[in-house]
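Given next, in structure tokens, is a single chain: the form predicted alone.
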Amino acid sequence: MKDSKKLIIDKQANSAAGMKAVIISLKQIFGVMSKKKAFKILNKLNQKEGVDCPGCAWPDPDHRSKLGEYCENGVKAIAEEAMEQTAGPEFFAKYSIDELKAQSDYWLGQQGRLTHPMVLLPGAKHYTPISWDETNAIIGKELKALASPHEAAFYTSGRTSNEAAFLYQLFVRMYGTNNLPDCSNMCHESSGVALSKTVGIGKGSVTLDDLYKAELILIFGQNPATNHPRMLSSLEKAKKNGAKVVSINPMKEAGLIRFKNPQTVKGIVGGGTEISDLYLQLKINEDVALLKAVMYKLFKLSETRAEILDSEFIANKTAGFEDFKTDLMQSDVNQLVQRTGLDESEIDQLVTLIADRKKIIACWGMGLTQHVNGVDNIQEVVNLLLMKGSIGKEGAGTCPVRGHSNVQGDRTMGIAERPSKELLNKISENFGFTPPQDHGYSVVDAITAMHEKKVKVFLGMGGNFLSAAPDTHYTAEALSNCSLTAHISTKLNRSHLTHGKTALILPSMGRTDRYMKNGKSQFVTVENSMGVIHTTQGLLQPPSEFVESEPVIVANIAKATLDQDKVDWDFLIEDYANIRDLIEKTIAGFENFNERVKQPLGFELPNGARTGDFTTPNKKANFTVNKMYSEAIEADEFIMMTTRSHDQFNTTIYGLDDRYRGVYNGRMVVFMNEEDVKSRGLKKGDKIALYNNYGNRKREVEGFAVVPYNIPKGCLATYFPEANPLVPIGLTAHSSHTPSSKSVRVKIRA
């Protein structure tokens, strides 16, 4: 569908947040929702023993603000959750599945809450309303007619608690696959992969304390004003206490610019925090280089000034040195210089920061992970840090900022394809099974074997599979492959629009909704992206009497499906406490759970990298040595990359806006770089396509307005999902399979 208003581009913004963002916030929740439901909610938005904003996964400080603990799109988050309008069997009644298909991303998300389970039955157009029996039935034959178990795959988005993941995980390995694709396939997998190899733990080490103490922050490929606002907050803290911040993006990114505290006078009234004392806008996925560069100028300074380097840590805590510094130290400086796109003396500049400073925290986004290298750009920062010694050590070491509140819970609670031995034999010693030994199906790998007809049965839980997923039009023929597709969700999405041979959709809760069990408010918990335990309890009269807890629509699926006497579903969602019991003997680090969660600042899960003792195999912090981006780019190719908008969160819609990037009513843009536009005898609002040819699939998507922006020649910006058709599904990172979602190679057609 057409969006009604015209395309708006101007000028980009040099500050994020103020008292624009609180005035743009408030409407967006009060245009949904009554203010007494609105401010009893964000009354209680991140507050201890309160509800857990369902958007990113930033931790929350020991001392809450009493004005408000959340920011613009956490309010967005809750607007868009909680909002007052519904989607019932009426509503499916008046659209078909074709007329909902015309409509936008945005437009589906506005359409309300679900409210009662609903099926699409073989040859029907319009969705119809079902009983859970007869889900759950339906549900439990078509996994029980599957020749083997691997031809099905369970999906987990971030948003879903602990105890559901938890309960999710049991029942697929009680069935009798590790098939269990997950969001973070698409987005931190390479930081997982490259932490694991080389500080033992596929998690950051800091704390939100860190970050307060550091000298030093460097940010990669993140845009925190939009994709974690609070962050920004912590950053201005840092920066009181003395800190300095270099940000390297290959985009100007308002937030990273200055940033106007709304709870302060000075982001009021004032000018705001500058952020950034550096900024580097290096070329896409030039990473590596710039790494490089400035590890060999660190060398060359620390031949005259040893203590640059922290040596005592590099020989009592780590291995692989020598290997690391005489491969690095065979590289032309120069050539590194000149595949970042900078000038020598801005990298030259970062060298004299890194060297006069020890605390050093290094944070990222999925700019340094989707890429076919991503995992090698995140092991070549650690290598950075393991140099100065900066890990293990307060206020500083590795910050991987996650996208989603409960996507780091996910993995700890054994939602993964490639399950850790010691996972599959506590759950073998406590439930009386042997679980499958074999790795299961990635988000990629899933895809591919649906397209294939290997998989024939997909289940998710929360998110929009199809709108997160690469190659878009590849993926839709792999969901339509299938027998059945069955999504749990709150809220209509793209998803459920392309659907096996029969689809279903399974209203559930949200964070905001209260669950009642025999007269009992039941919480559930959740990990945040610094591996702290904390509880999350809804405060709201859910949709309608049809909809279920996430746990709840697990267990009873499970009932439906299996056959065994092993685990009593019933007796586990009776109290939610008897899913943290079992949480417990499972899953090390959660001792005496259920009386540990009810601290008002929940517990840390125990980390070898926080502490300086590494669990890799041979206990030591690993130097590695790491490849560039090497596929050679055509003269007239460029490569592009995609992001979020302002009104945005992963593939929820908030708006239409991106009022930091100047764009306003539309997202069919790509940024370019000014001189770019002017060679190609374009200009601003020109419609453009954007095109390529992977494994002879030609891919292409019409309809981009050219936006003139602060971004390096050659490269180009574009927003997802728009973009994701131009993603090949075999563009993946090495080792971590992620979507290379972030580096595609495309041409111009005007």
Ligand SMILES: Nc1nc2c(c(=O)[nH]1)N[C@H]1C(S)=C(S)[C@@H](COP(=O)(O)OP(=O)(O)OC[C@H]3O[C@@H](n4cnc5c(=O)[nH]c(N)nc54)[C@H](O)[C@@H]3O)O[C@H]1N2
Second form
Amino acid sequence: MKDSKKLIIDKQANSAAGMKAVIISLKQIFGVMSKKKAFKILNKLNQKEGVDCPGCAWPDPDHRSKLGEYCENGVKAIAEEAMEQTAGPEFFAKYSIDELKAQSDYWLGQQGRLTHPMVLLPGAKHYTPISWDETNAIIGKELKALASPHEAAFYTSGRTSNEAAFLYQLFVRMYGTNNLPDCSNMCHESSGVALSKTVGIGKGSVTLDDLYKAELILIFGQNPATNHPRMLSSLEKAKKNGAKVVSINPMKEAGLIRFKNPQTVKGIVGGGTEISDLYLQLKINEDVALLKAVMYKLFKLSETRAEILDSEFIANKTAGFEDFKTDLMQSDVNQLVQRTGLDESEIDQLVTLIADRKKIIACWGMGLTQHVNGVDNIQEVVNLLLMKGSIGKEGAGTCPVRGHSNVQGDRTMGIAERPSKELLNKISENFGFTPPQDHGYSVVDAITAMHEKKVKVFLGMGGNFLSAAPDTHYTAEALSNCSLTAHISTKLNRSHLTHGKTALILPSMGRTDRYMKNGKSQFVTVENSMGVIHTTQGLLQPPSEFVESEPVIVANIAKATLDQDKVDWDFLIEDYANIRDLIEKTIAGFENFNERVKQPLGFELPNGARTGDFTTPNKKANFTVNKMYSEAIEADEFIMMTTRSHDQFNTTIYGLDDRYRGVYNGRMVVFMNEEDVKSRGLKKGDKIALYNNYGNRKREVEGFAVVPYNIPKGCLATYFPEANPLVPIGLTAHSSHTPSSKSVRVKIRA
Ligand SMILES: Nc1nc2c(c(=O)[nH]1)N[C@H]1C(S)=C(S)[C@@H](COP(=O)(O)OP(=O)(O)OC[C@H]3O[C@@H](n4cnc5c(=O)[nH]c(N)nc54)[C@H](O)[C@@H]3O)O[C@H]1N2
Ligand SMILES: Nc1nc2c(c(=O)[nH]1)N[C@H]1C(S)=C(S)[C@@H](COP(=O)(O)OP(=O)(O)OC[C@H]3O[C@@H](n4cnc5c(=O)[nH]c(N)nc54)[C@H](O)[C@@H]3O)O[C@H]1N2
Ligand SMILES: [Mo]
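Switch over from the form predicted alone to the form predicted in complex with this ligand, please.
Shown next: the complete complex, the earlier chain at its head.
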């Protein structure tokens, strides 16, 4: 089956959600399961003691809406996970690997939940069923046969629960490596690195309550209407309380213009709430230029209005101010303004908004983190907040908006290729072995190592490594070099189809599935974007009796792999409370874990930046000096971002529409400034190829339909993962190694 409807390119929307969102989401879920089942799960979604939405990590408000505490894309996430369709042994007998490869990502996802452990034997063309005992034996044998534990890589995607993540990292470290790449490497790693260095904690500092009390909210490089729809309700509330909102984004995103709250009658029938008071459509990757220009102008203004800076906070709580100021004031402000592509008057409006306010929150998403200078972007955001004393107090601070629903929790649990000494010491103290001390491979390092045949076994805990990673063809070569690739998955994806000599599919339960042990229904825990730990408990019958829970899968792999066992894995999976006891002993902030997690709202982890007690080595918040990034761009080159459509969750494609951007029935599109379209002799719908030549490797993708769009000149936007073959493996952010998927040089060919 091909996705064969004709591509439609229509007008952009100028508001998000409303009744249409409700209708579309219900249509989606009723299409894949009975109404009874749909309502059973929706009634529990994001409710206290209910199921945490596997969609995004946006926190739940204390008072949950009776109309349902979920959004259109949350419902789509549930429909995708809990669909009744299954892909079992008959499905794999019917389709060969090559036939499956020829299908679209959308089609693959529609085939349903994985139901049986499956193996692809060396040279085979089809996956065939296998028992769990055999999959564990294969993994154990392959891992034991390696010359060094560093020849294996253990990936994690951010839906994994705290309990599963804790067991997984413990197993991997007992096995002997820190090769724990995770999706965070491709996501908010730049935030983690920048925030740890400047304010002592790699997480955001604000709570939902802060958002409601803020005077000014800056939203950099984020598209909440699609990726964190419930954030719009929070912004609506903040605006009601008097906050101003500024969006800084090359694309004019519908939800940042206006929001019609589908949880309120007014939102459904009324005109909605205007979200952005100011919308700065700067050029791709010119946020540092914008921030420097703004801060320069604030300093100039402070010469006559000293009170616009928080000099007391700067003196008592920060370090590095003089160096920062000296460097900044040497900038050529006209050049900075020019680089942004904005009118100076627009920047001046932002300066005025900032100058007149004290409680400022900066939110950001992938538009800041996925650039070569991603870490600098965030460090400049922090510089601005520090000048204003806007951190460590009510209504102010940092708000990196996390992606996967438990990506932050996985890191807290020790899924990190660069673990802290504190964690390693605790592990050694509690488990009686010395964990590996050397840094392991991040995602990009792991790909390179597989390419160089230094890593031979790849195990994925969730996710879709091939399609999420940059440089798809290079990554495919890397995975194909492995002797074993194995994936713990809920749904079929492309990573199962580009494989090592032997490949395994290990079917896993998802968030919505009920896990029973000894007649008792088990819950697991997650951490939201604002550092609150709470429970999540599935309630649906899993798709088959062969599907296992993630902690059980990990424990059994550990048992089959580790010879000297210092951990009683069976005891741990007997009752997940036993795992939580070990987490309490090992990870800071989890005192009385099993007791505290029973509170209906969960509990907050300690956060120094929230209270103004900075946990950096010098106990101060640190200003930083960041160089302007410049890259020679040829006259016929564009800067391309890869972004998400409204109908996808990362590599999972829910549908083929991006209705806020006016695109229907297709994903192979390139958004392009209208003048650029004309000057290249193109018109709407023309098909073009995009290519580049970083590091002398030719990368090309054909068949993008031109969409004339409201985006600055010289900038292009395409969808992730279709454009990933164009993102070079070596083009990564300094210090965080995050692929630069939001700024890639490309040329076009008609
Ligand atoms: N429904 C749904 N929800 C999701 C996801 C999903 O795919 N679907 N993914 C989840 C995950 S893992 C994540 S990380 C988040 C991602 O959530 P977002 O961070 O919102 O993700 P993107 O779609 O990649 O969009 C980033 C935004 O950055 C802008 N941008 C691009 N380049 C620049 C730049 O140089 N400067 C600035 N200022 N802006 C720029 C783009 O125009 C776009 O609006 O969402 C999570 N939630
Ligand atoms: N070019 C480009 N590349 C990007 C990005 C971008 O903006 N542009 N964004 C990056 C970002 S922010 C991220 S986070 C990564 C995402 O990278 P990943 O997290 O690796 O990708 P996903 O698409 O979220 O993974 C989807 C798969 O996870 C499995 N799955 C879903 N739920 C569960 C579960 O509960 N348990 C288990 N075991 N498996 C499950 C299913 O099999 C599904 O096919 O991609 C990155 N790649
Ligand atoms: Mo992400």
